[in-house]
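The form predicted alone is given below as one chain in structure tokens.
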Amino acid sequence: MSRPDPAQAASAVSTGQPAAKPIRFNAFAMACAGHQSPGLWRHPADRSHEYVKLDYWLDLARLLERGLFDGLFLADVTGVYDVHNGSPAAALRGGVQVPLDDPMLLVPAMATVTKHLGFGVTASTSYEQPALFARRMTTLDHITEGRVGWNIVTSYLDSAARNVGQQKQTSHDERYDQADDFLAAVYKLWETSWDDDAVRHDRAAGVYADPDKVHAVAHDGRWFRVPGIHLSEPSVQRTPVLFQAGTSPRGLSFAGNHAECVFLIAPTQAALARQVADVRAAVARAGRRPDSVRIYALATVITGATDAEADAKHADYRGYADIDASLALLSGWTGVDFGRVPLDATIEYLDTDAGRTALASFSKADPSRVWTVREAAEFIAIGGRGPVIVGGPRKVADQLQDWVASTGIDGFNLAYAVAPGSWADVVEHVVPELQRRGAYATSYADGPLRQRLFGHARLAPDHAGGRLRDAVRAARRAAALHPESEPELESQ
């Protein structure tokens, strides 16, 4: 959303000197309190447990949007974290992730009183129904002018699948599999049920849209079927853009097809690094240009005016760290009971149905280290399985250009140690300090949320999605040209 300051670069070229990599910043969040910092909901700077009123949001949006983020990406879970010593009692002692209430709800209420935030939404392939939640979406693009964005996740929880009637959740690689078929239904709902010209709003000849400009999408997938059109006319973007985080070799090829962002956690630069590489290989496998796609990665920047304030919160936040609530959260990210194993054990890679990338972050993404649980739980407990960096202005903005140039990320989802305080210090402290560097933007660029990021409102062509469009549009021509012939791929 946000872009370098033509000036600074003409700056930089002035005096010899390269244009610093812009860097992007979201907020990472969630309707809860706490999320990735088990236990800090406890310190009196914190404000998360107030996630319950509308004004933490708005304050929290405005706040956002005056640091220039590119958006506020909204984390969301559909079940409660019973994996640690078979029971949610951790995670409801520690609110763990829970209770939590639905990020979509808020969206329209921030955007209210902001003008260029952008709002990436979880919502799960393996519980929702595709013609009821692009109408969600749609609804949400167009009372957002065009500034939302959608986190597709497949889920992890055995407790969310309980919780919509099923025994456990399906596969890990087959959750994927009905993600495409997800996929493919919403692709032709937001990008080819209605033609561009379709609502015509005409008081004198009393159509409001034209019926032969309204497409029947006809999907009949494996696991959805929706012959009919979509209930939404066309939204600024028509389909939100597209976030993804799984790095799991079945994630990647969903990644290389589908995602516009991803997501990469990873504790160090080398095992950040090799993620950068594997989602641009898949990109590329794909189809599509490997730049193609903006990639943040997690961290979490403790900070104040100098070094030794930063370092003082730290210290200070770390006495708020909750074991075993950040072990409620390891065991259900991994699907792992981590109660059950001494602390002192070594974490070694185990593939289960859970989260595959959560325990390999740990134990096979950085080979020069074995964590022992201990350890892993110490980790996470600020920020989550991202890395913490900590210091007065330059040194984090040092920090965060090492990382970018060492990694080739395009920027940062920002987790927080006490909420909103950790993103009100990078906006006072940190924001200008990069923007001195040339490395921050100093204003929004205009036009919707994609248009911000990639420069063009659409689905790029290259997009499995816009292929899907453009593939349809092509049958449309063909048979109008020819009336004989079917356009086969609107029931594919």
Second form
There are 2 protein chains.
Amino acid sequence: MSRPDPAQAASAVSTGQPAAKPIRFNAFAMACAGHQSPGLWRHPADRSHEYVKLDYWLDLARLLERGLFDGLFLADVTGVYDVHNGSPAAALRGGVQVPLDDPMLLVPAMATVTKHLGFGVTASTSYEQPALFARRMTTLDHITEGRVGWNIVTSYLDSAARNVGQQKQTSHDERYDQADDFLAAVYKLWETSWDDDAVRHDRAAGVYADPDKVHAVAHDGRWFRVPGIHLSEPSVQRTPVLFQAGTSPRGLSFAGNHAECVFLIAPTQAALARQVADVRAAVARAGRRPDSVRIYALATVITGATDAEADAKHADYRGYADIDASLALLSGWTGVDFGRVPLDATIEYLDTDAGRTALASFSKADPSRVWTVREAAEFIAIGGRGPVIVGGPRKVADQLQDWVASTGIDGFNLAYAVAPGSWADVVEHVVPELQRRGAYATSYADGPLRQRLFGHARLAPDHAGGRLRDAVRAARRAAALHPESEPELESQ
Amino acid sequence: MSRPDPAQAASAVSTGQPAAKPIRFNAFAMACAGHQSPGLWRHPADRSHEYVKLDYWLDLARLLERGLFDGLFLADVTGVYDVHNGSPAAALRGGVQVPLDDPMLLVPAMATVTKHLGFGVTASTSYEQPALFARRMTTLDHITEGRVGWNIVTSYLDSAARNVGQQKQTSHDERYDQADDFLAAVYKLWETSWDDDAVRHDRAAGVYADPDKVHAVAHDGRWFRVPGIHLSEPSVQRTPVLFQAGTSPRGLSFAGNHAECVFLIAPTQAALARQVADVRAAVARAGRRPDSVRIYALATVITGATDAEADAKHADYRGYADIDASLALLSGWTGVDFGRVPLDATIEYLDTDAGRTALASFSKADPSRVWTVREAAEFIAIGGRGPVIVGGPRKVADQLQDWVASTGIDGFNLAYAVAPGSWADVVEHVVPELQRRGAYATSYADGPLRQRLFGHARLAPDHAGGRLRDAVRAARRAAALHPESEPELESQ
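What about the form predicted together with another copy of the chain, after the form predicted alone?
Once more the chain from above appears, this time first in line as the rest of the complex follows.
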């Protein structure tokens, strides 16, 4: 971690004082109302129910680009939160991530009103077909000119599995094995099917693409078979910037291989620092530089012109917390039905493996403290399982810098209490203060999203996808020298 | 067909002469170069290779809306044309619908620069999951405010099936059985899962959606199981406007039940008139008014200020025809490898069922004529299997009106010889001439796409989806009166 990072160095700004570590922001949103703040849609200032309107997203994209955010990170689930009381009723009544639209289709619209903002789209390796999905992402990368990221998830709701015709989800670790297979298939499509110079568009010669430079990928995995070519020509990034959020042992090993950006959720600095260390260790175990991933932590900032104004907002927002809706969310996240647990029950009450896992993030946060169900629900009612950072510009900037310094993260996925107001407040009050401190970019760097984040537009050579790409290329070069031998790697 | 049609009557304009039947235009395009005119991408005026750029599509959408087109109809395949010589080489070299992007993701961008233009998106019932697909279409219908259509296809390329892990396609008729099952699932999601007043967004009561008005669809079909609720709240059209293009006996029976707009392809008026009669008979057999479908025929218009200018363009374009590329396209469409057939062979040479089917559209077109393979390839080199209509404004308008009068179609899906030039020429020269004749709209009607086409925003009561919706509603009303009985229809 001692090597200078060109992308970070480039965005540090001379301020007369030692340049601070620059902080990066994504907005964390979802194509629904509420998202991480169940109940807050009832606040008069909240506009998140306008998620079905184009203008809501266009306005948001313009706002975030004005605030020099790295990107808009769009969460998704493909099922409903129906663990609470065994029914979707609480989720529907509370507007808990339902009704819900498809996030991917919002990106092309937002691309028309922005030039730099990145877009992280959540999609599940459990319910997509690699070939069709790969074409979707390439299309997005084409029309955004390289501003697309993919948040790789394996899904956690049984209701999602049922609605695609499965009885229930496959097991947690097996979902990650399937995800590895999915990734191998899409790396081959994105990175190895079309050579950089395959598309010639040579009007005189009558050659659109050179067939010798377009390769069938011959992927034959346990879950996925993709024998043919990628239908789409290469985009500037080829593989979208890869986001991942798993913190289980299996999820960490997956992140070590595949993640370029990691999204972490922890309620305290101590818990977050442990997660950061786990991620960087997993990256190192995969043979990559530990600092070759950007880590964003979930946080919700409530700010205003002064500390008093921010505190008043926070108090106001807290009045809109919805305990039932929070429990519907928590039940879906954990698979534990909190509708059947008394509100004053403590973690110990849930004397099952699932129950202990369910509240692990709370007990880890502060092992000395016993959380009741009500306390947990109140905690997540604003900003989910991440911290809520409240104050005027200086106080918030102090806290954000403290979180970065104490935990080793690179930035934040900022959830909203009210949308788009929470982000507008950050852009108005916090961004300028961080810029004054030399701790926030003052302009966008050029190039596609990966270039801006890491200094290179394509996957790094030590990344799983980059290694696969380079091995296939080497095999093809060898085969060209010795044409009698087939390039074996293509059929791996 | 004698009942006056309110949507058509509304757009007829007084011109001093008897009002002519209004003609409707869609543009017929695809997220690739060339599309229906293999080889024409080599023409200096052609911009279709810019399909990877956002501006190409934004410019096109603005042009079509200026020309008062009903919509942009986006074709798609999810495989490559690899029947010709058993290889994708000819398709790649000739730019024959490959490389190819995803059409659905272009729509949200084009929606940002238009207010009225409709969008017909092709998607296959063979490779999508109903629940995920239904959410995508609802999202599109939300953000376009009801301007979305779905061109239902069952796919015809084995290469597409292989790339989603299947050995080969299921058989033709079985694909339609699967499509019926798919449609039943998505109708239930779109039409019956959420009552119109289910979303309350009632801040005071704290009710986002009323759980009693959101219903699990309990679809349990031979191919698809969708037990749960639709994740998305209703859009203005609920079900997108349904396009279909099948002309086989099984395809016609499917169209009779499901199609609201039908897209036909025939090289002559006589062949087209027979297809139109077949479609309207199939619609009648399904218990619907024969004129309750809008029929668009494929055509390519080459026009200019004068006949001479148009003729010169046509001669120029013909010089860019690419026989190999045409044969790659024809081989993919028919499943017959025309790479292995001499160019001067006639239909009789192909003495197999597949061969006869392959060229049936040509022999049907003019039974007295014997087509050679070369003649067929030359025919489809501009505008695929549809007619090419060449002339100045008056000559083209005469011919278009003649096609409409002789065949009973409602309008045309206009392919391009060069893009976007062919459409720009139509907007500049042909639309004003048709408007002078009272045979083309002079402004967009209000409302969502289905409203503009048919006078109602939702599926008609005699349509398969409308019948299913109304039956479910009736069963729910009955169940509400007699709460002890379950609404049986929901689990059909």
